[in-house]
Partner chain sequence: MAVAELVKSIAHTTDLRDTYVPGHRTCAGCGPALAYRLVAKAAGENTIFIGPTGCMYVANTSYACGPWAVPWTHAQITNGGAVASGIAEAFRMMIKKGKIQDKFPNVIVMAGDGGCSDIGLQAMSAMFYRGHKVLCVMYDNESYANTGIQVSPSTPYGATTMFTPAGPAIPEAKKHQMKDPMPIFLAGGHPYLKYGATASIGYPIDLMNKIRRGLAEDGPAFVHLHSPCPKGWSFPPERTIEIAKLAVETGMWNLYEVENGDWAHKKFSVMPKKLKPVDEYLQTQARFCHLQPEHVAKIQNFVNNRAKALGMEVPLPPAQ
Amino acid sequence: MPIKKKGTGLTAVADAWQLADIDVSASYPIRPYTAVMAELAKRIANGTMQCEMVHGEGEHAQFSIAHGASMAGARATTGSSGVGVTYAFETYSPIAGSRCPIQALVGDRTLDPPGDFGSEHTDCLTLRDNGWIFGWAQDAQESLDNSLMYFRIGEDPDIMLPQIVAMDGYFVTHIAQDYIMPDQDQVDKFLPKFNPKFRLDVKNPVIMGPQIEPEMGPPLEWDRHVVMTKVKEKIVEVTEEFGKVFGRKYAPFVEEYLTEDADMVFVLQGAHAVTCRSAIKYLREAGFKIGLCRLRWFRPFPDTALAQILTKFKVAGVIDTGTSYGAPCSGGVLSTEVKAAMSEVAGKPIIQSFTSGLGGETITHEEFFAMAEMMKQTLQAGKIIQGGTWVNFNDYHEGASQINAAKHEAAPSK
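Please write out the structure of this chain alone, matching the form predicted alone.
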C-alpha cells in the first residue's frame, strides 16, 4: 500500500531511489544536497536497501564513478549543489555523449560569490547544453515522482540520456512536507529493470567513449540532437502512464494556474511557484486578471507547449531565479529561452523579464505584487517599458498599496 510520509525533497528522492532499486550511488558532501546521501548510507547500513555506495574524493570523481557504473550496466545515481556542480563540469558531456542514463539530484545553491546556502538556479543552468534532460520540482511529492519518471524516460532504449532531478535548495531540500510514497508493486509495474543494449563486459568486449577522427564528429553530434528531439514524445507518453499507475496527474510540460480569463501571467519554474500561487489569489482580489505558467521541464525546452499556451495572454512576466550576466535585455537564461521560443509565434504576448529570488531569498508576496504592477503598466502602455528588471533594484512602480490593502482586508477571513 502507498504510505503517507512527512519528509523533505531529499528524503523523497531517497525513497524513489530505493523503490527504483538502484545499484550504485556515488557521493561527495556539499550542502544542501548532502542529506540524500546520508539517508542512503543509513538505509544501506540498516540493511533496508541493497546498493553499492562509493565515496569520491571530489565531484569530478563522484560523477566519473557513476559514469563507469552505468557503462557496466548499473542503474547509477549521484548528485551535488552549487560549485560542486560546476567542479564536475568536464564529466557532463562525456556521460551524455556515451548515452549513460545516470540520475543526478541537484539541490540548487548559489555559486560563489556569494556562495551562500540558499537556492539559485544558476548551477544547473550552466550545464544546459551538455545533453542532460532536467526540470525543477516544486515540492517533495514532485521530487519523488520526477525521479521515477526521469528513470523511465532516460533509460528508454530509444533515449538513453542522463537526467537531473533539480530542486530548490532549502525550500525543497530541507522543509518537511507531506508526500505519498508509492507501493513497490506500482513502481515495478511502471519502471522496468535497467537493461542496456551495450555494457562493459569482458566476455563481450565493446569500445565505449573512444577518441574519434574529426569527420566522425558531426554525425555523432547530429545523433545527440536527434535523440533530444525524441524526448518530448517520450515525456508525454510517460507522464500519461504515470498518472494511470499512481493516480497523480501532471501536465507534461507546463502547469497552468488561474489562467482561464487572465490577461497576464507569471512564467517561472521551481518552488517559488508555491508562493506565486498564494500571491495570485490576493492579486485577483485586487482586480488583477493574472495567472501562472510553471515549467516542469527545461531540457528539452517546452517551446511548442509554451507557444500554444502563452498566445492566450497579453503580457508574460518571466521570472529568472538565476543569473546570466550580459544576456540580452538584462534578463536571465529562462527569459532568453522563452523569448527565443516565442520569436516566430504569431499573436505572442509582450514578454517582460524579471530577476528575483537570488542568493536563496524568498520571492515575497510584496515582490510578486510589484512585478504584477509593472506588468499592468506594460499592458496599459502596450509595449515594454524597461528591458530587464531586477526586483528591488531597478523597479519602476509606485508601490503595491492597492494589492496589500486587498491582502490585509482578506487576511482575517483566511
Given for the second form:
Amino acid sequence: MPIKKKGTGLTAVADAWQLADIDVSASYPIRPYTAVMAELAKRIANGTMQCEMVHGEGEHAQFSIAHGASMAGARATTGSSGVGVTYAFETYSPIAGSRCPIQALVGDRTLDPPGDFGSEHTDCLTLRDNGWIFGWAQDAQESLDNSLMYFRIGEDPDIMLPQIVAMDGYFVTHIAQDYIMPDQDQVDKFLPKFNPKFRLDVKNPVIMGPQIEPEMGPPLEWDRHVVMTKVKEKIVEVTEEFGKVFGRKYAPFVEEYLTEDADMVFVLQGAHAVTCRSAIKYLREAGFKIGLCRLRWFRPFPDTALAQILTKFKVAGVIDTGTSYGAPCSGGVLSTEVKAAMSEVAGKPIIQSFTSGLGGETITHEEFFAMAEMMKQTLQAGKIIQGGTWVNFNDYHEGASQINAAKHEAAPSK
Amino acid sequence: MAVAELVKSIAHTTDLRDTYVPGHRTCAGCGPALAYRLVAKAAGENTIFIGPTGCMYVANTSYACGPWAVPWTHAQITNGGAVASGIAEAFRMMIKKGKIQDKFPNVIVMAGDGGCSDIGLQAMSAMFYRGHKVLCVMYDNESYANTGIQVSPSTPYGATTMFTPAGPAIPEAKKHQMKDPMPIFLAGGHPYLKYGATASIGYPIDLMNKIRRGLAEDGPAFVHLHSPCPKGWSFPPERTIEIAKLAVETGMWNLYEVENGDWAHKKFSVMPKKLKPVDEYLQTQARFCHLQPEHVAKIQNFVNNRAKALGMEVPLPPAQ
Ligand SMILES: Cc1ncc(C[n+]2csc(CCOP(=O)(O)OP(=O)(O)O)c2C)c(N)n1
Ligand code: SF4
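Next block: the form predicted in complex with its partner chain, after the form predicted alone:
Then the entire complex follows, led off by the chain already shown.
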C-alpha cells in the first residue's frame, strides 16, 4: 500500500531511491542537498536499503564514482548544491557522452560569493549544455515522482542519459510536507531493472570512451542532440503512464494555472510556483486576467509546448531565480531560453524578463503584484516599457530601501 | 592477503595470454606500452582497465582502434581513482545482491605520473583511503608526455621539457627535485593500502610478480612503474630496456616492495652491488645534455641521499 508521509523533498527522493533499489550512491557534504545522503546513510545502516555509499573526496569525485558504477552496470546516484555543482564541472560531459544514466539530486544554492545558503537556479543551469536531462520539482511529491520518471526516461535503451532532479534549496529540500510514498509493486511495474546493453563485462569486453577519428566526433555529438528530441517523446509517454500506475497526473512539460481567460502569464519553474498561485488569486480579485505557466522540464527545453501555449497570451513575464550577468535583455537563463524558443513563433506574446527570489528570498505576493503591474503597463502600451527588471527586495527590507534610495538619488530623472 | 601465484621465468610467461595486443599507435620503443603489456599479461583475463587521459589513452585508442582484449574504459586525467572506486563498489554490491553472476574482476588503473601524482592525486589518495579493491599502476615516463612533454612532479631535476627549457637564466632546466609518491601513499597515511612497490620494465619478472602481489590484496595496491619514454627523454628507441636497467644500476630508480603496510621494513627486490655514477645514466639522454658538472653533482647528491633514506646499504659514488 502507498504510505502517507510527512517529509521534505530530500526524504521523498530518498524514498524514490530506496524503491528504485539503487546500488551505489556517492556523497560529499554541502547544504542543502546533504540531508538526502544523511537519510540514505541511515537507511543503509539500519538495513532498509542495500546500497554502497561511497564518500567522495569532493563533488568531482562524487560524480566520477557514480560514473564508474554506472559503467559497471549499477544504478547509481549522487547529488550536490551550489559551488559543489560547479566543482564537478569536468565530469558532466563525459558522463552524458558515455551515455551513463546516473541520477543526481541538485538542491539549488546560490554560488559564491556571497556564501549564501539560499536557493538560486544558477548552479544547475550552468551545466545546461552538457547533455543531462533535468527539470525542477515544485514540492516533495513531485520530487519523488520526478525521480522515478527520470530513471525510467534516462535508462530507456533509446535514451541512456543522466538526469538531475532539481529542486529549490530550502523551499523543497527542507520544508516538511505531506506526500505519498508509492508501493514497491507499483514502482516495480513502472520502472524496469537497469539493464544496459553494454557494461564493463569480462565475458563481453568493450572499450569505452576511446579517442576516435576526427570525423567520428561530430556525428556522436549530433546524436547526443538528436536523442534529446526523443526524450521529448518519452516524456509524454512516461508521464502518461506514470499517471496510470500511480494515479497522479502531471502535465508533461508545462503546468498551466488559471490560464483559460488570461491575457498575461507568469512563466517560471520550481517552488515559487506555489506562492505565485496564491498571488494570482489576489491579482484576479483585483481584476488582473493573469495565470501561470510552470515549466516541468528545462532540458530538453519544452519549446513546442511553449509555442502552443504562450500564443494564447499577450504578455508573458518570465521570472528567473538565478543570474546570468550580461545576458540579453538583462534577463536570466530562463528568459533568454523562452525568448529563443518563441522567436520564430507567429502571434507570440511580448516576453518580459524578471529576476526575483535571489539569495533564496521568497518571492513575496508584493513582488508578484509589482511584476503584474509592470506586465500590465506592457500590455497597455503594446510594448515593453521596462526591460529586464530585478525584483529583489521588499520595501520593508531596510537594506533594500537604502539601496533604492541611493538608486533614486543617483538617477533622479528616472 | 591471498597468496599470489608468481611468474617464475620469461619462459613461463609464454603460457600466459596477452590481453594487450597490437592495435595501438605508441612511439617505437615506448616504455609505457611495454609496461601495459606486462601488467595485462600478469593480471590475466578477469581484468578491467581504467585509463585516465595520457599517452596510454590517446596513443592506445587513437582513431577508435584499441589494443585490449579485456574491458577498458577511459577516465578523465583527474579522476581515475574515483571512477575505479565506483566500478569496484558496483561489482561488489551487484554480486552481493545477486544482480550479476560475475566473478569480482581485477580493477586496474593505469595512470601516468601527471595524472597520478599531480592532478589526480586526490582521487588516488581517497581511493586508497577508502580501501577499494583496486590496483593503481602509475606508469612513470617522467613527464606529461601526451601533451608534448611538459614537466611533471616526476621529471628529474635538470631535465629539459617544453616547460623547462635550459637557458642562460636557468642553465639547469628543471629546478625542482621530484616528488616521490611512494612515501606519500605508503608511509602510513593510508591504513588500507598494505601493498606498494616500485617496478621497472627493465625487470619484467619482478614487475609481473609485483602486479600479482598487488592484485592478491583484499584492498588497494600501488605500483610505481618506471617506463622510459624515447620521445620525451630523447634517446634511440632500441635503448629503452638498457636505459631502464641503467636507472636501477645508478640509483636513479630503486626497486623495492612495501608489504603489510610496513614502510620501515621495505624489501629491495633488486639491489645493485654498488651504484654506478649517475653521469653514466644522464649521458644516455639528450634531455640532460646541457648539464654542467655542478648540476650533475646535485643529482648525484640527491640520488645518494635517497638511497640512504630508503635504507639501501650499498656503496655510493662520490657526490662531487
Ligand atoms: C583536466 C585536464 N587538463 C589537462 C588535460 C590535457 N592533457 C591531456 S594528456 C595530458 C598529459 C598526461 O600526462 P601523464 O598523466 O603523465 O601521462 P602521459 O601522457 O605522460 O602518459 C594532459 C595534461 C586534460 N586532458 N584534462
Ligand atoms: S611519448 Fe613516450 S610515453 Fe608517449 S607514446 Fe611516445 S614513447 Fe610512449
